[in-house]
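The chain below stands alone and is given in C-alpha cells; this is the form predicted on its own.
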Amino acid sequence: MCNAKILSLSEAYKDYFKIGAAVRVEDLQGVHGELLKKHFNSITAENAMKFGEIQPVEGKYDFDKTDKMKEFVLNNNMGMRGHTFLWHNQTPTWLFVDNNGNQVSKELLLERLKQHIRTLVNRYGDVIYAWDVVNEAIEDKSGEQYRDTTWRRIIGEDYIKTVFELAKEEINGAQLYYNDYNNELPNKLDKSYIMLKDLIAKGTPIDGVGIQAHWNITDNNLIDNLRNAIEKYASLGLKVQITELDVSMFNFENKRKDLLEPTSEMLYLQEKMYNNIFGTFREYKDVVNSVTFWGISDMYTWKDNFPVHGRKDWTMLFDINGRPKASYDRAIKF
C-alpha cells in the first residue's frame, strides 16, 4: 500500500523532529512494516517494554518481542523510545512483595528497579534516544497533586526524583522524560509545571516532558492549550516530545457506535485538526524534538473498542488499507 511517489512523513520533517509510531511485534511486517520503513524514523513499543510484559516474574525476562523491534530499528536506520520504567499500571505484583509475602522495603524495591533498568539499558540502550522514566504520576482529581500509587507509598514523596537519579546512574547518552496524558490541559498543566519546577530546583536529572496527545476532532481549545503548555515547559529549560499522538473521531463522552466508516464531516474536521497540530509543532521545533503516533494506520488503533466496546475509531493519518488520508496531505504540505 506504500506508493513510492508519496513524500515520506519523516522526510518531510527531517529538519524539524523525529517521526515515530507505537508498534506491536505484528506491525513489523506486512502493510504496517512497509509504512514504518517509508514514513517513520522512530518506534516505541506499545506494550512490550512495560514492566509486567518484559519481566513478569522476577529475574525472568521476555525479550523476544523487544529484540525483534531492536533488530527492525537497526536494519532500517531508526531510533527508539524506551517506554516505560515506572508506571502504576502493567506492573507485576511480585515487585512489591518480599520473600515472606510482606510489603517490600524501600531499599529492596529500589534495588529491583535498578536491576530492571540496568538490564534494559544494557540490552537496548544503543538504539534508544529517550526513555520515559516515570509515566502518569499526576492525579487527575482536583485538590490532589500526585496519584496514590504503591511506588509512592513505599519509596516516599520524593520517589520521582529518586527514580530519575537511579535511571541517570545507568543511562548514558539518552534523554530522560516524564510522560503524562492531558498535561496540556490547564488544570493538569499547572500540576505538571509545579512538579517539574520542583524536580529541577532539587537538581533532578530530567531532560524533558512527554505530552501524550490523545486528542479528538471536536476540541476547539486544543491549539491554545498546546501552545501554552509547550511554552510553560520550555520556560523550565525542558524539551517536549509528543509521545502518543492520535486524533479520535469521538470525544470521551460520545457513546455513538452506529458507524461503519467515518462521515465526510468527521474526516474534514480531522484533516483540519492535524493541519493545526502539525503547524503548531513546526512553530515550536526548537522545543519539540520528536512526534510519535500511538499507532500506524486505521487498520488497528488502541481506540478501537475503547472507551466504547464494539466501536471502530479512525485516528491515524493512514486509512484501514494503509493509504494516506487527506489529513496526511495537510500534515506534510507546508
Ligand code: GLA
Second form
Amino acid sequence: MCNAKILSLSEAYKDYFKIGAAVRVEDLQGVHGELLKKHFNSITAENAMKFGEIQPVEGKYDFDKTDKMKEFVLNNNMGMRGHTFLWHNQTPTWLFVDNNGNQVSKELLLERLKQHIRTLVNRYGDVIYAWDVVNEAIEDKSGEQYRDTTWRRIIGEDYIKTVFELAKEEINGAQLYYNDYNNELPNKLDKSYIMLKDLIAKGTPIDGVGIQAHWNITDNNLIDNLRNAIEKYASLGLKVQITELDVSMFNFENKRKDLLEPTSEMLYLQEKMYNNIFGTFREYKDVVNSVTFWGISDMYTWKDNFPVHGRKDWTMLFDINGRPKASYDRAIKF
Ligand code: GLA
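Can you switch from the form predicted on its own and show the form predicted together with the ligand instead?
To see the whole picture, the full complex is given below, headed by that same chain.
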C-alpha cells in the first residue's frame, strides 16, 4: 500500500494504531492546535494530570487544564491516555505524611490513592482508553530490580500488584499499563520481563507495557532491541504502547550547545531513524495499539532543556514552524 498522498498521520495509520501527542494546555490552540486536529487522534497531558499538578493539596484538585484537554478530545473525536498514577517524581509530599506529621500508614496511603484514582476516573474515564498505573518502577543500576521509592517503602514489596488491583476496581473499560524508559534495552528489558511475568503469574490485572521511547539518531541497535522487546512483551500476552516518542539529535553523553539549527547530517539520520522505527511499529501492529509523541513540533519540546540546559533540540516530525520535515515523509510514506 502506498500512502504518499494521504497527508494526515493518524489517517495514514488508522488501520494500525492511534497516533498521539503529549500536550500542554497552550498546545490546544494556534499552530499546535491545528496540527493536533489534522494529524493526531490521541493526546496525553504532558504534565497536567500528574499527581502533584492535579491534586497539589489534599482534596484540592486543579482540574482546569485537564478539563480543557478533555473538551478538545470530545470536540475532535480523539482519545486520551491517562498519565500517571504512581510515580517517584512530581508527586506531592502531603501524600506521604499523616495529620500528625508522621509517615502515613500503608492503609492511609492506599486510601488516598484510591480516592485520587476514583476522582480522576469519574471525571475523565469516558475519554481515556489507557491509564499509566505505574511509571518507572524498575531500577537502572545493575544488581537491583526495583527503584527505592517512598511508595514501595510504605506499601511493601508487592506494591505494584496492589496498586494495579486497586486501579482495576475503579477503572472500567480502559486498559491498564506499566510505563518505563529504556525498557527495550537488554538489561532493563530483562528486569521488566521478570517483573511483568511475576505480576501476571500472580493474577495482576495488567493489559500492557508502555515503552516511552526517548530515543536519538545515533543508536544503531535500536531496531533490533525494539523488535526483541516487543516480542518478549507480546510473549507474555501483553499489548505495547509507545508512550513518549522523540528522536533527539544528541545522544545522552553529547553536551554540544553550539548549533542554531540541526546539521543536514543530523536531519538525514533522523529521517532514517523515523523510517525504521515506523516500519517496525507497523510490523507489530497486532501488538502495538498506540504511538504517542512526547511533543508536537520542534517549536517546543521538553528536550529543549534536557539533559543540557538551554540547548535546543529538534526531535519531532514537524519543524519549528509546524511544517512537516523529511522525517514526517518517511513516517507517513509506506
Ligand atoms: C518521564 C515521564 C513523563 C515526562 C518525561 C519528561 O518520561 O513519564 O511524564 O515527565 O519523563 O518530560
